[in-house]
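Only one chain is shown below, in C-alpha cells, and it's the form predicted on its own.
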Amino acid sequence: MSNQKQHLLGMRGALSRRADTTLSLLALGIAFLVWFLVTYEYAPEKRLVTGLFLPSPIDIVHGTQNLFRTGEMPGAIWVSMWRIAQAMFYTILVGVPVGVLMGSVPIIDALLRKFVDGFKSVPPTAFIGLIILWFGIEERSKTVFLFLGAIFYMILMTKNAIRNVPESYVTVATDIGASRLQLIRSVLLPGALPQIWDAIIVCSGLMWTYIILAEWVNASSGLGHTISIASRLNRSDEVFAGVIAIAIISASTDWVLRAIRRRFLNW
C-alpha cells in the first residue's frame, strides 16, 4: 500500500488540501445527484418524491428568486444577522470574564460549577415562558433567548481554555514575581486567547441553530419568520430557501471566523 493510500486510509491525521477538497466536493456532487434524481419529472405530475415534501433544485431556485424579488429575503438575513450579532456580543461580555475567573480562581469555579454544568443540559426553549414573561414577546426576548442558548458553552469552553495553558508559563511567572491580576491578564489570557476564539466560533454555529426558534414567537422579519410563514402557506421551496440560506450564513460566518483564526491566533 503506498504511502499515499496509507494517509487516506489513515484513523487520525489531516489529508492535504486538495484531497479534502475533491472528497468534499465529490460528497456534495453525489448528494445533489440523488436529490435531483429523486425529484426529477420522469412525465408530467410524476416524481418519485412530491415537490411537497421535498422541491427539487429548480423549484427551490424559483423560490429563491421569488423571495429576492418580494425584498423578503435580504431583509430577513440583515435581520436574523443582527439579532445574532447583538447576542454573540453579549454572550462574550460575560461569558468571557466568567470563564476566565473560574479557570483562573478555584473559589469562583467551586461557587458556580454547579450552576452552569446544570443549566449547560437544559434547552433554551425550556425557558421561552419564563423569557416572554420577562422580557416580553418583542426584541429583547429574541436576544435572551440566543443568549441562553450559548452562554453557559462559552463559559466552559472560556475555562477550559484557560486550564489549558500550560503550567510551565504559570510557573514562570509566578517566580518572577507576577501577581494574580498580572498572572492572568499577561499570561492566562493570552495563552487561552485562540482557544477562546474557537468558543465563539461554536457558540455562533449554536446561535445560528436557535434562529428559526428564536423568530416563531410574534417576529415580523427574519430567517425563522420566513420560513414559518412559508411552512404554513406549504411554500416547501422557500422553506428550503430559507434552511439553506441559514447553512450558507453559517459556514461563511465560520470560514471567516477560522481565517481571523489563522491569520492572528495561530499559536
The other form holds:
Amino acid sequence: MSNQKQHLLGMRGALSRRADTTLSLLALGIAFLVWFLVTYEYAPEKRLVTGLFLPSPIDIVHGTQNLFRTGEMPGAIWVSMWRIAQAMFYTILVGVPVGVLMGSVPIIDALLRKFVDGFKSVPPTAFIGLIILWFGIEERSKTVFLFLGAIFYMILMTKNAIRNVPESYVTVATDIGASRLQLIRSVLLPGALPQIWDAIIVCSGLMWTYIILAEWVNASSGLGHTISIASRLNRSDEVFAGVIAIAIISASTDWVLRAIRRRFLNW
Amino acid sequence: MDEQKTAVTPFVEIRHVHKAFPIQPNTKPAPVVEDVSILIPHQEEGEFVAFLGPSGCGKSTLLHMISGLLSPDKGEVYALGKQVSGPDPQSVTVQQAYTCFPWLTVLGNVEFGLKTHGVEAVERRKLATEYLHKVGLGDRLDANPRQLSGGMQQRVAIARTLAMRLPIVLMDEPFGALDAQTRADMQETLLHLWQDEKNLVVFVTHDISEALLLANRIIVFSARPARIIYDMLVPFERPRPQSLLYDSQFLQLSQVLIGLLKHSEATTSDNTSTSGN
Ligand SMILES: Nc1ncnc2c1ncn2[C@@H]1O[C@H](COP(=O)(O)OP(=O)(O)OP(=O)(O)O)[C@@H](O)[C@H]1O
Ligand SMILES: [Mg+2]
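Take the protein just shown as the form predicted on its own and give its structure as the form predicted in complex with the partner chain.
Shown next: the complete complex, the earlier chain at its head.
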C-alpha cells in the first residue's frame, strides 16, 4: 500500500535493508543446515547421503587441510592465478586498444565488427582442438584458451565504453582545439576508463570460470588440474575444496577490483 | 571612426547563414537559424556583444557556427577575416552545460586548454593558476571538479576558456547557474578580463539586465527559427555599477527588450506553421 516501505510480498522494488539481509542469511543458514544434516555421520558409515555423492562440511575442511599439507593447494592456486594474470595482461593489451579504436574510428569499427561479433558467439571450448594444434599442449595453450574466452567481450565492452562517453566532453575538447589523437588519448580513453575497468572485472570473472576447463585436460598443475585429479580419484571432498578455493579467489579479486573502481574511477 | 572600422578586418562577419535540424526524430529538418547576417567590426578597445532570445530559438546553434563546431547549411562565417570551416583555433566557447573533465583536477582542466594550444608546461601551470585565482578558485586548484558546486564548475570552465586568451570568446549562458551574488562578482571579473584582453566576447543570455550591464551591443532574436529582430547599441558609460539597475534609462531599455522578447514569443506559432521545408 504505502510506496515508502515495500510490503514483504510486494512485487519488484526493494525490501527494507534489514528484511533483505535477514532473509538472505536465513536461506543460507537453512541450506547449510540441510547440508549438514544429510551428510552427518551419526554412526560410522551411516549417513543419509554418501560422502562420495556429497561431502559434509567437515569432509571439505579435511580435504582442504589435506591439500594444503601436501602443498598441492598453494601451488595450484599460484599456478592458476599466474595463468589468469598472464591471460588478463594480453586481453587488456589487445582488447583495450582495439576496442578504443573501434569505438572512436567508424572505419575501423566497420572493418572489424563482423569478426568480433562472430567470434564472440563461439564458445571458447570450440577452439580447444585448434588451440592444441597451433599451440601444443604446453603452458601457452592454457593462456591462449583463457585469452580467447575473454578477448571478444573485452573488445566489445571497451567499444561500448567509448561510445558512452558524453558527447559534451568531445564537443568541448574539439572546440578547445584538441587533435584527433588528443581526443582519443585525453578525452575518450579517460572518459571510458571506469567502464573499461568494469569490463576487466567481468573478464576476470569469466577467466575464473574457464580456468577449470583450461586446466582439465593435459595440465599438470593448477586448481583445474587438482579438481580433475580429485574427481578421477573419487575424492569429492577435494573437488569441493578446489571449487570453493576458486569461488573465494574469484570473489575476492572481484571485490578488490570493485573497491579500486569505487575509490579511483568513480566518474 | 567609421572609416577606421572598415579599414581593419572585422572580428566576426556572418553572412546570410541558415541552419536546419530535424526537430523531432524522423521529420524533415526545420529551420533553426534563418538568414542571419551580423557584422561585428574590430574595435581597438575590444567588443562585447550579447545575444538575447527566447529559449530554444537557436542561439546556441548560431554560436556553434561561429566557433566552427557546426557548419551552416547556407551562408558563410568569417572570424578575423578567415572563413570558418571546422573548429576554429581563434575562438573558444564556454558551453551551456557543465563541461569539466572529472578525471582531471581543477588545475588540470584549465591546463588542458593551454596544452592543446601548445603552451609549455611551466607557462601552462602559471597561467592556469593565475586565471583560477581570477575566478575565485585559487584555493581549489587540486580539487576534483565533482567536489565543486555547479556554479564553481562553471567558473572552472570560464577560467579554462579565458586562460587561452584567444581573440574571440563565445559564452553560452555562462552565469545561468550562479546565485545572484556570485553572478554579480563573475560579471565584474569577466569585464575586467575583457578590458585587459581587448578581445571580442559574444555572450548568450536570457537575462535582459545582464545583457544591458555587460554588453556594448545587444542583438535580439525571434523565436525559432532565429532571425534578428533588433540590434541595439547600449548607451551606458563604463564602468557600469550595479546601481545602474535602478537607473531610469536602464529601466526604459529593459522595457523595450521585454516587449521585443514578448512579441517574439507571440509570433512563435506563425513561424512554426510556415517553417515546413
Ligand atoms: N543537434 C541537433 N539536432 C536536432 N535538433 C537540434 C540540434 N541542436 C539544436 N536543435 C534544435 O534547434 C533548436 C534551437 O536549439 P538551440 O540549442 O540553438 O537553442 P537556444 O536558443 O540555445 O536555446 P536555450 O536558450 O534553451 O539554450 C531547438 O529546437 C533544438 O531542439
Ligand atoms: Mg542554448
